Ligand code: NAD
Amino acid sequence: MDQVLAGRTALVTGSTSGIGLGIAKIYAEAGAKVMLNGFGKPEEIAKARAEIGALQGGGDAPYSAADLSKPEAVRQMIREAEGTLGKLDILVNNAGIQFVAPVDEFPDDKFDAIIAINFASNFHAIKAALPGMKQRGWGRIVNIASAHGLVASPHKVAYVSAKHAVVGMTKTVALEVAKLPITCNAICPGFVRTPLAEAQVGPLAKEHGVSEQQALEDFLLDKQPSKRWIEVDEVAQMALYLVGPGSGGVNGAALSIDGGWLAA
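Structure requested: the chain above on its own, in the form predicted on its own.
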């Protein structure tokens, strides 16, 4: 891969697996120095650090175990990234959690946690990272929102609310930095093939007495006309474009990658 990000540094939250790890990998392949963040089993985190580190020339990639539900931990993570990497050029807010229940049965603590991690952590990270970007005269912020940042589904009140808020915040930040060489954009994926998402297929098939393929198409990917998963690499490629050469005119966008979901 061309080293289009040579000399750049990046922090990707929620990057020990799934979409975040895919973005961290493609950034490292493009020449960026990347710091990881996220929870998981120690052996899985070690594997991710080794994988990204190898792409960066050896050794483990830097890693922050910051709990993104805590504002001070988010601010400390940004300070740590700036100190470890020397600067922070690219911030990708990807970390997120999910819980599903009707509004009148939705646990307060689950709602608060989803808002804190899926939305408020983005705010605190952007607020902490922007001064350095302004001082250096360059920056790229990519918020991983969701198709649910643009449309709603039942039983996902916290997730839909948080992702709509992320899209709104993205536009606000973009307007505030519009005259600077800094951009802020959101990516809005549909259902992405990750281990956690794939694990839902078997139980759905059993519940409805159908094959796993039919369960996938009829009950999980029913809103995606393509009837196929969005692949992690497809999201990562979009995230690479938004921080690479030729993307400076894209600002405040909420880019869908959803197999045609929002076209319906």
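Let's see the other form, the form predicted in complex with the ligand, since the form predicted on its own is already up.
Here you get just the chain by itself.
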């Protein structure tokens, strides 16, 4: 791959799994020094660190265990990234969780956790990372929102609210940095084949008394005219475009990658 990110540094939150890991990989392949973050089994984290480390010249990739539900941990993670990487050029706010229930049964603690991790952590990370980007005169912020940042589905009150808020925040930050060589954009994927999305299939099958394949087709991919999962690498390619050469004019966008969902 062309080393379009040579000399750049990046922090990708929630990069021990799924979309974040895919973005960390493609950035490292493109020459960036990448710091990872996220939870998981120690052996899975070690594997991800070794894999990304190998792509950036050997050793383990730097890693922060910050719990993004805690604002001070988010700020500390940004300080650590700036210290370990020497600077922070690219921030990808990707970490996220999901919980599904009708609004009148939605547990308060799940609501608070989704708002904290999927939305508020993006604010705390951007607020902490932006001064360094402004000082050095270059920066790229990519927020992984969702098709649910643009439209709703039932039973996802916290997730839909958090993702709409991420899209709104992306636009606000974009306006504030518009005259600088800094951009802030959101990516709005439909259903992507990752543990977070695949975990929704089993409960849907149980709820409706159908096979998992039927539940996938009838209750998830029914929204996606392409009738297939979006793959992690497809989202990673979009995230690479947004931080690579030639995308400086794209700012405040909420880019859909959803097999046609939003066109319907």
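Predicted, not measured: the structure shown is a model, and the values here were computed from it. What we label the rigid core is the largest C-alpha set whose atoms superpose within 1.5 Å from one form to the other. Positions refer to the first chain, counted from 1.
When the rigid core is held fixed, the Cα atom of L204 travels 2 angstroms or more between the two forms.
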